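Next comes just one chain, in structure tokens: the form predicted alone.
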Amino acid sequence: MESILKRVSESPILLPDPLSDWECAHVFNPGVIYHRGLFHMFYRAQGMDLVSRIGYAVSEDGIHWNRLRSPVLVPASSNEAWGVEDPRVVEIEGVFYMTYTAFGPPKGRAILAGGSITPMLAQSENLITWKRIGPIIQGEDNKDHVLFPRRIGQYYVALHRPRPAIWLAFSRDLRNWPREKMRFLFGPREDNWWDNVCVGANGAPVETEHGWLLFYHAYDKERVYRFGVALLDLEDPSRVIFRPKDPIFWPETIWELYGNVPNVVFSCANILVNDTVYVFYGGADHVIGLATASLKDILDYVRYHE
């Protein structure tokens, strides 16, 4: 089986900076937005303290990057004390929004690795200075959240992942996300070979004439992460039009198979520029890679591949 996405290089496009105190250990799981002819990357970084911070880099081609030497988002409260993680960025009506996961000490019931996680939302006018809006949901093992890049009807819509499935949340103001309006999208397929344990959204869905193109990740019982793709209805994104059975990308290079967490490719960004989809991803929770495909090839795959 051949992957639909093709790596632009057999090497990572971004590595840890050994001279930095906050990104010398790992850089991974970047969110990326294309704005005014430039790729703007927001990546999860860890220093020797292993606290996650969000770094910023900019590029003309998506391959060669200039980094800001200070992070743009750092832990600012007790629920973020152990890190701010896995940013995903969209622009809606002239405002930039970042969804990210806050990781901190347990509050009441520990829900992940001895700590608590909270799906958070922040906004910016300039991509550098970020103001926190607040959480989308609290009190459960829930992350992998990302906004659709426009309102649908009167609502802002977010994908999120109360383990092990992907759900939709709806809000009129980005602050209140009523549980009664949340909708199940899809979950793992127990009889399928690669996405049978847990699934979660990658970057923001891409709007096409055929529907919302959703990239997602999943892992199996051996905890090997792979990417899949689905097509959702434009006006009712809770309706899945197509979801092929096979993955489109998986770990193959040594820096995806071995690292801080082995056998992992994890993406927070699938950016459409002209007719090419750029998928930025973390390899083994240690470095950052890039794979691309034409939009036509991906749509043909998702529409005609069972």
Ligand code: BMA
The other form holds:
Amino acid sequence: MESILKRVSESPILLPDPLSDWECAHVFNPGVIYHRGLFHMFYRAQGMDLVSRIGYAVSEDGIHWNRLRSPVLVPASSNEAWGVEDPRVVEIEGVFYMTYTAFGPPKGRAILAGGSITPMLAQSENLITWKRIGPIIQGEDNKDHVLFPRRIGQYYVALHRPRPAIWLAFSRDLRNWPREKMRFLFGPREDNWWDNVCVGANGAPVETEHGWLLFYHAYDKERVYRFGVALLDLEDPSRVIFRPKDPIFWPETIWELYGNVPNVVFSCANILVNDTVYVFYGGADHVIGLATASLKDILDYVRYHE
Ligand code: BMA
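For comparison with the form predicted alone, kindly provide the form predicted together with the named molecule.
Up next: the whole complex, starting with the chain shown before.
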């Protein structure tokens, strides 16, 4: 099986920095936004303490990056004490929003009871200074949340992942996300070879004339992480129009097969720039890679591949 997403290089595009205290161990799972001719990357970084912080880098071509010396988001409260993880960034009505996962000790409960993983939301006017808005859901482990890049009707819409399935949440003000409005999107397919255990959204869905193009990840019983695509209805994104049964991307290079966590490709960014979809992803929770495909090829695949 050949993937329609092609790696731009056999090498990663960003590596840990051995001279840095906060990003010398691992850099992975970046969110990326294209704004005024530049790619802006927000990446998860770990130093010797293995606490995740969010670093920033900027690029003209998506391949060569200049990074800022200091992280742009660091843990700020006890529920973030173990790290801020997996940023996904969108622009809505002139404001930048970052969804990220707060990881910390749950208050007064055993870790396995849940509540140590909080889906958080922050906003920025300038891409560097981030102000927390708050959690979108509390009291349960939930992650892989990302905003759609525009309101649908009167609502801001988020994908999120109460294990093991993807759900939709709706809010009028980005602060209140009523449980009764949440809708199930789709879950793992128990009889399918690669997405039979757990699924979660990748980057913000891409708006196309045929529907919202959703990239998602899934893992199987061997914990191999792969990507799939689906097409959602533009006005009612809880309606899945197509969901091909095969994955579109999977670990293949040495740095995806071996690293901090083996057999992982994990993406928080699939952005459209001049008819090309750029998929930025973490390889084995250790380095960052880039694969691309034309929007047309991906749409043909999602619409015509059973
Ligand atoms: C998920 C997330 C990702 C990570 C992946 C593979 O649960 O924590 O950040 O890349 O596991 O380890």
